[in-house]
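Take a look at this one chain, the form predicted on its own, written out in structure tokens.
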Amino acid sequence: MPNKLSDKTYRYLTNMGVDIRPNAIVKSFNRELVEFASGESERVSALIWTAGVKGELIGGFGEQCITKQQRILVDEYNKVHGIENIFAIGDIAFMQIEKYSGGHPMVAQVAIQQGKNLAANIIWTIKKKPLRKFKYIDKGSMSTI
């Protein structure tokens, strides 16, 4: 989401109460005392945790595939790099254009669709026809607090 968005909503979540500690890394939780990376703990009565999102990397692939992020380096037909039967789509999937220089964003709708472009492109794939190349049409985000 926009900074100012994610701004706004820092503000409303403190203004309840809520202890918001961004880049905090937690260590350990045991249902009443968080414990973080840096040595310090605090008792709680909720905790909700993000961790961000990171596809699960699988053996097999050369170095030539595996980017920085640990995402798996796609063409815009969804075919890993070099590789010519072996697919990749949604959050492990990164595809480099123009639009998208540092891949495509890590939601459902990226996924969902790549999904249906890949499985057409199967089908052309067994009746020998060109394939579509994948085209992301954004429709838009929504938060809610």
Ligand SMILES: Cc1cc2nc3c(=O)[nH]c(=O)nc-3n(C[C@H](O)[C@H](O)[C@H](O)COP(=O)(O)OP(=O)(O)OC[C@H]3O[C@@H](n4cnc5c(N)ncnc54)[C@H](O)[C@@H]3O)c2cc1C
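C-alpha atoms forming the largest set that superposes within 1.5 Å between two forms make up the rigid core. Worth saying up front: this structure is predicted, and the values here are computed from it rather than measured. Residue numbers count along the first chain shown, from 1. First, how it differs from the form predicted in complex with the named molecule.
- Positional change of R21 between these two forms reaches 2 Å or more at the C-alpha, relative to the superposed core.
- The rigid-core alignment places the CA of I86 less than 2 Å apart between these two forms.
- Core-superposed comparison between these two forms: the CA of K135 stays below a 2 Å shift.
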Contents of the next structure:
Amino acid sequence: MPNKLSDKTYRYLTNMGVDIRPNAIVKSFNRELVEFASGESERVSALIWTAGVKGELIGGFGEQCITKQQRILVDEYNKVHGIENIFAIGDIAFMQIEKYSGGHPMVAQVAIQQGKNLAANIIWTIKKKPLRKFKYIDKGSMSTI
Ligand SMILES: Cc1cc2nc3c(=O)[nH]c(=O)nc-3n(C[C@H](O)[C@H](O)[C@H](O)COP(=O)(O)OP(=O)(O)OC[C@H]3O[C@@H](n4cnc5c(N)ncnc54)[C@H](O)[C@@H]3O)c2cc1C
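Cool, the form predicted on its own is there; where's the form predicted in complex with the named molecule?
Below: every chain and molecule of the assembly, starting with the one above.
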């Protein structure tokens, strides 16, 4: 999400009394005591863990195709790095371009638009026509808290 939305969310939740700990790595939690990787621990009455989700990788791709965030490295046509005829789209795909140096946001619109672009490219491939690079059209973001 854009920084502006993150900042607003941070303020909103803090005003509600939520104690937000960005970048705190949780080691364990046993309903009362939360232990952080830093060695600190704290008693809490409720813990909301927002570490996100991780892609389900399929084995068999070489390590050169997998990024640190466990996403599959693809080129601008969503073709898996260094492999012919295998494509990855959506959350699992990591396409690094200047505007999205950290990859595209893992949101539904990226997955939908990459799906449409790839479907068209497969048809162009069969027709031996030039392929179209993926270009994300950002329709804006909304977060519901
Ligand atoms: C809690 C939450 C809230 C979100 N809110 C928003 C939002 O408000 N707006 C927004 O735009 N995006 C939101 N997202 C992100 C959005 O859901 C994803 O970006 C989008 O679903 C990505 O689509 P995808 O097709 O890449 O992956 P997915 O929708 O995750 O589809 C992948 C599918 O592959 C299946 N699968 C996995 N492994 C295998 C396997 N080995 N064999 C067969 N099938 C397999 C999974 O079961 C799943 O059905 C949210 C995500 C989460 C988790």
